[in-house]
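In the form predicted alone, a lone chain appears below as structure tokens.
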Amino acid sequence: MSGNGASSSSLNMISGEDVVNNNFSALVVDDSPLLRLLHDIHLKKYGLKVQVAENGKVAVDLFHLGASFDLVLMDKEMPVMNGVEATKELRAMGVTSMIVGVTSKDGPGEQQAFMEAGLDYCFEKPLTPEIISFLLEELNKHHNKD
């Protein structure tokens, strides 16, 4: 996991219950019909309001229409527009959302060009809910310094 400070132990003490904010969206994309299905179901277990995108193109395209998510889960490799360009691309139009990479590869060389691009985070997928639980607590503590 590569993310702002954040450590496996800190994954573990975390639980769903602790996460108290549910009126957050996201956007999961992905290629993979069953990760998008996956990711989807989850993060919907923790009432978030979930919208799916196939690749980077789409992702962007939502944000030019002026749809906005709390939360991006982004996949690295995609076809048409792959993650490290999606990311790219909504960091320079100015979208300030949690963007998470989400990769089939785990090597430190693999996510840093990802992070690079502009996430929060990275990890491998798919996600677990430990994990989400922790996105969401990090969500809250954004929200609540607003």
Given for the second form:
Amino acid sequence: MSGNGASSSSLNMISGEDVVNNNFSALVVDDSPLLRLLHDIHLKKYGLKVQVAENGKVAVDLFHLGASFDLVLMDKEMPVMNGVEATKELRAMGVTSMIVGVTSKDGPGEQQAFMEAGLDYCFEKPLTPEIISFLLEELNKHHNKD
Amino acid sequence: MAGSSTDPTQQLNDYIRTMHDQGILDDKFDQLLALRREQNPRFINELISMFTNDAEACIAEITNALSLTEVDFSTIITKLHQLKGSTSGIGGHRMYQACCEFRVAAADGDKDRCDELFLRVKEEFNTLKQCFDSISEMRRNIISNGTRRRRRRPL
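The form predicted in complex with the partner chain is what I want next, because the block you gave corresponds to the form predicted alone; please supply it.
Now the full complex is given, and it begins with the chain already shown.
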């Protein structure tokens, strides 16, 4: 796992009641239908409104069309446009959403390249409830700052 | 199995624990079971069905790619990525590891090693399918036992 100072010891779980009452939206970008479904279910359980996209190009096109999301879960390896390219493009467009990379067990070098594309965090897939809870905590912090 | 129980729920728990001990399943499957309680009763079966269909399609495409005179390693790697992802999501630990090893061989362009490791992936897939079939059967028994007990209760 890598991110802005994130470590397993700092993954504080917030209560279910805190996280269900939120207006956050999420975009799940993954070419695997099963992983799209799993992440969709996990995120909806925490009260987020969820959309899915099957590759990076679909995700970028959504933003071009004016869609906005608080959280983007971005798979790394996808056909048409992969997660690294999509993340670079979104950041070049000025997208400030929290973008979280989800990867298989890659080497540290590969995760680093993905982080450098503009991710806020990078975790191994599929995300666990603890990690989703942590991400919501971070979203809440950013939301309260604005 | 030491201390085996006749209680269907306990039998299911013991079976899943055995699958963990053998490395066939990992904690990601337990997380799915935890989600199941909040979803519809057929959620796990639908997920397993989705995984099985996905995996069979990937295996068919890899079989085709490996059989070509000029092996299509690029397709193999793409399909393996998909297979790894869904296997990891469903908690199929040993199958996931087999996919990872196969991916290395495919990236190296080693046809002989690919053939050997693909066989292992297919064997682990069959093992996982049998495991899921057993779990589905046990869950059906639990549900039907629960229904019979409710019917026996006096009004």
